[in-house]
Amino acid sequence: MAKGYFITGTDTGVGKTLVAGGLAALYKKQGINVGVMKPVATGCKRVNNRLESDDAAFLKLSAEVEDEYELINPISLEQPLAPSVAARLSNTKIDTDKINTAFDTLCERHESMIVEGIGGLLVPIDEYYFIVDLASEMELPLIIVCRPTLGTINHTLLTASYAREHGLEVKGIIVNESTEHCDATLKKTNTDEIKRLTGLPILGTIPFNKGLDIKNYNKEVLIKIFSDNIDKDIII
């Protein structure tokens, strides 16, 4: 079983990439040989005749690794849709063996791995193969990223419950303030209820910061924010 974490979210846009990159940067700062991976990405842009993901590029920068892009992001799809749909519309067959081979190669090179999923656990990669199946095969403890806003209790409890039903080890939850204005009472009460009802630890709360932008990488801001707001025991 590899060391590290599989980062999933309660939805798309909750901050999985930011959290994965922040953790990778902390690992790197601690002198840990960490690898990163975004196994499947959609909404990719064509760069030098190759599809590339902003998320994967951010992870690579955060971890400061020299691994080939094709290992970090083995499946790149252009349309911003669920992978199974994006592949179908582009007449592409997703090769899950390619993902597994890339993961195994990165595990051989690195002491720990930070892997970011796409969307939530039930996002379909292939016709009947979901993110939860990929996470199960990688055997990494799960970290759930959620928003502090209205509706998050339902989304987070569903995600935690589904993960446990499928035998995944859930390390805990990171709350990410994905919007600039978040009501303080809403954030506190939602976080407290999620902790109470899931029985899972809150591993950190990431405050909104305009300097935390995956398209404008700022190493110093990223490390400072995560160092100040993440449980130190998360580094394994």
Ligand SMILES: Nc1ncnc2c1ncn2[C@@H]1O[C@H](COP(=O)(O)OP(=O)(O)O)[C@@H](O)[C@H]1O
The other form holds:
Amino acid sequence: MAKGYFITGTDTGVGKTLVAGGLAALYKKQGINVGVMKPVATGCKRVNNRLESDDAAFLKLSAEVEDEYELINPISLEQPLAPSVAARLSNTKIDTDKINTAFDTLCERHESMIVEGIGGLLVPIDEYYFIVDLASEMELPLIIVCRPTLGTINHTLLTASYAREHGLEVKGIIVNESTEHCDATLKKTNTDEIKRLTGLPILGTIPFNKGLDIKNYNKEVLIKIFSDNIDKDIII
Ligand SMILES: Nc1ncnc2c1ncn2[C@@H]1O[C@H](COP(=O)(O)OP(=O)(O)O)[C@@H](O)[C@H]1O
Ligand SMILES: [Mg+2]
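Provide the structure of the form predicted in complex with the ligand, given the form predicted alone shown above.
Below: every chain and molecule of the assembly, starting with the one above.
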């Protein structure tokens, strides 16, 4: 069984890529041979005659790995849609064996793996195959990334409860301020309430910082913010 984490979120845009990259950068800084993966990406752009994902590019930079792009992101789809839909509309079939083979290869090369999901747990990859199924197959503990703003209690509780129902181990929650000007009371009370109602540890709360733009990789800012705001016991 591989070491590391599967990073999921309560939604798209909550900061999964940033958190996955931040963790990978901390692993790397501690001298751990970490690998990264974005198994399925949509909304990819054509670069050098192939489709590439911004998320995969950020993860690769954060972990400072030399792995082939096709292993880090085996499934890349152009349309910014759910994977099952993007595949259907482009007349392709998502090959889940390709994901598993890439994951196995990366696990052989690296001590620990940080894998970023897509959207939340019930995003369909294939007709009846969801992110939750992929996370189960990879057997990595889950980290749930959520936002601190209004509505997050419902989304986070649903995600944690669904993960547990499916037998996934949930390591804890990271609250990420992905947008500017979050009310401090809302952030504090939502975080406390999520902790109380899930019984899960809050592994970190990441403040908003303009230097954390995933399209503009800044190693120093990423490492500083994650070192200051993450429970370092999770780096294993
Ligand atoms: N704490 C933060 N401070 C500043 N910008 C952030 C923060 N968290 C996320 N962002 C920005 O918000 C956007 C969404 O974050 P991202 O990690 O891509 O979310 P997801 O992977 O869940 O879709 C990105 O442009 C990212 O750079
Ligand atoms: Mg992402």
